[in-house]
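Next up: a single chain in structure tokens, the form predicted on its own.
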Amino acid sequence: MRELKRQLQEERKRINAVLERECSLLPPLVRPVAEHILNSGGKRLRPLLTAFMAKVFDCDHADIYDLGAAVELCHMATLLHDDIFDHAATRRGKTSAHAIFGVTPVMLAGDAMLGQAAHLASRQCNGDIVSCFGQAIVHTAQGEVAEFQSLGRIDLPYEEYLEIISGKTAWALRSACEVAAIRSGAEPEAVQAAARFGMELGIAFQIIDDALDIAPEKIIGKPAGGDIREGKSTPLIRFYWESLPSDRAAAFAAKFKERSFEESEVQAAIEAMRKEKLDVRTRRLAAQHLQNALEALKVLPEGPGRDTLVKVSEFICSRNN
């Protein structure tokens, strides 16, 4: 594990250098917003996956980091937009960009970052890479719209939940892996396997992220219970609702639909979820998707690169923040 953390740290340095370069190329009026979200931290999961997937194919092209950074810029833009839609006051323990710069400037800055990401990806002059990147943006936006339309639906079917998180989260991880395989000149079967790996890992990642919604603020960098307040139906909240007596379940569903919980009610629900270990139960749903991701990896060339991706996957799915 120590060696893996060392590798992650080294790769993040390279990734952050590219992101800082690209943010510096943005127009002056946009740059402060981009630098704020960049300096707010983050795991850099998407570009890390691009870098490590390239190693699977022994691809050492320096522009691999450009491709990973393009996906991360897109992700950063969606975070800016998400915080506005969610009325989030903080992001990773720091004041949200829209609370500092204003809603309209931040929305437009996010759009500019999407444009910069597209420009960065297009420098490859590879139609497959550009198409992959474009699909990621479309599916991410579609997932966000689907989630918005599902707000307040406590009885959201699990299949619809999977469709939402496949779009809003997993497709970006898929593209991060897929573009590395394409740039490496991998055969179509290997490219498809890399894409499957990223998609399944992305689903597992989001399920665990939703389970972490009831973790203490000092751990996750934002107030616990955000999904309850915002009316986002997740397996964790669904499990809680289904555990309630019929009268309380009906009352909870009504307040969930209207997003009208008192803060004391949110805290009570959080404590009950923790006591019943519903977050642990939610994490179990991620296990099958992690297994699917690891099965997809078996199609790819054996070696240190693939071994590292296995470790990264297991590390991601055991995270507590």
The other form holds:
Protein chains: 2
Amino acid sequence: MRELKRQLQEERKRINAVLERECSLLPPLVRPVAEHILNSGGKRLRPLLTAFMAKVFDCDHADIYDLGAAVELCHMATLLHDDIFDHAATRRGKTSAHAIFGVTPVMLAGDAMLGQAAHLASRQCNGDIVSCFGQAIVHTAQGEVAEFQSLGRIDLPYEEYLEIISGKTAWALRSACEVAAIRSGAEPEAVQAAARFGMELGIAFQIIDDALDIAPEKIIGKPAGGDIREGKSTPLIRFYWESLPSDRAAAFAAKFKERSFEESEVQAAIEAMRKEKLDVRTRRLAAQHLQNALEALKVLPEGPGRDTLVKVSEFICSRNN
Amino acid sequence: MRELKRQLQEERKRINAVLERECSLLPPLVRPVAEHILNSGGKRLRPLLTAFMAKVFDCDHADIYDLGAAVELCHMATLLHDDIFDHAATRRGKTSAHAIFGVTPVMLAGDAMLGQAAHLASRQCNGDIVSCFGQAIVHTAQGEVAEFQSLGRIDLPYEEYLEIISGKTAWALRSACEVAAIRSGAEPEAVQAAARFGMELGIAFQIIDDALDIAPEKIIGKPAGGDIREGKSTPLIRFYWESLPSDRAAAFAAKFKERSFEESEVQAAIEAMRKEKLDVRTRRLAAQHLQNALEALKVLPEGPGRDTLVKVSEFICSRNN
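Given the form predicted on its own above, what does the protein look like in the form predicted in complex with another copy of the chain?
Let us now look at the entire complex, which starts with that chain.
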């Protein structure tokens, strides 16, 4: 575990160096926004996956960090745009970019970061890699619109929930892994397995993220219960709703739809979910997708690279913040 | 002239076919927004430049229309995002996308169209082409932020105005021409000349667009005087301001800064600008950049392709709508 943490730290250093370089190359009016989101924390999960997936194939091209950084630039652009339409005041406990710079510069800085990602990804002159990025951006947007349209629907079927998170979250992790396999010159089946691994891990990652909605603010850096307030239908909230007697369930569904909960009601729901350990039940859903991810990994070459990815996956799925 | 119009029409048909295909490939929740902006009119100037520039180099790869469409997808994404922060109610006389679909789906559809453009541009497996697109997106955003920050500054120096429009408008025209030259296998000097042509033409195009701010609504499809109301500093408005006696100039500058003109004041300013033919004076600024553009063209191979580009340029610079 200590060895894994050391490795993660080392890789993050290399990734951050590329991200800082790319942000410094942005023109002066979009750069401060990019630097703000870059310095707002973040685990660099996506570029870490790119770096570790390359190791599975013994690929030691230094430009693998460029690809990881390109994935992260797209991710940061998405975060900037999300915070605008979510009207989020904070991100990871810090003031949101649009609250500092205004909506217009932040929206445009997001666009610029997508452009810079394309520019960065173009260096390998590999059409498959660029196509992979392009598709990830498209599917992330589709997933986010689907989520937006699902707001307030407490009875959202699990399949639709899976479709939403596959788009809004997992596709980016998929692309992070897929580009690494392509750059490593992997065979088509191995590229597919890498993509599947990323997708399944991404789904597990998001389910756990949604389970953490009732974790204490001091641990996750944002007030608990955000999804309840925003009408974001997650398995965690659905489990709670299903546990209510029918009259209370109907009242909950109505308020969920209208996003009209009193703060005391949100707190009561959080307490009840914690007491019933519904987050633990939610995590069991993630476990299945972690299993699928590890299954996909088995197709890839054995060795310390693959072992690390297994550890990273298990680490991600057991995380508490 | 009739022959040119026929050619433009024919090329537009091929371009629109690719754009329709690409929009139909978008996932279902972002597609309607993309189709809305696609069907909101538009001259397809950028992909036309790509198609005609390819003809200069006798390049008959059918995929040149893919590249043109990718430029146009980026342009349409920019329009979607612009209309959001401009709070524009209409675009070319039709209801704005965000007024129909809401801000969130429109912002995300814009992102998806940038992704689809990257995906489309990736087909040639040419890093220089993708890099060109990426840089155009970055510089367009930079120009737009610069414009946003310049709002209300009536005394904006002409050099700063040029920088703004080089970014927000001309860079996209530049990339439209540059990718065609690259795809045609042109020599580096020819690629540079094509890029310079597009850049200078783009500057001329925007100056004329700004001169058209006092054209009648029935001709340009939007109310005259939009730039005055929005505090967008253009040569046209600056000429007017400079023509005012000092007390009225100070009052105008103050209201321009605050964006607090009465509608009657806007109309009076429009009338005065028309009477003084300040739009004609503005167009003379564009003429210099048209000249630079035609100068750059001279480096490129002679022939009917180049002749057409000359005609297209002159057509663009003499347009009245």
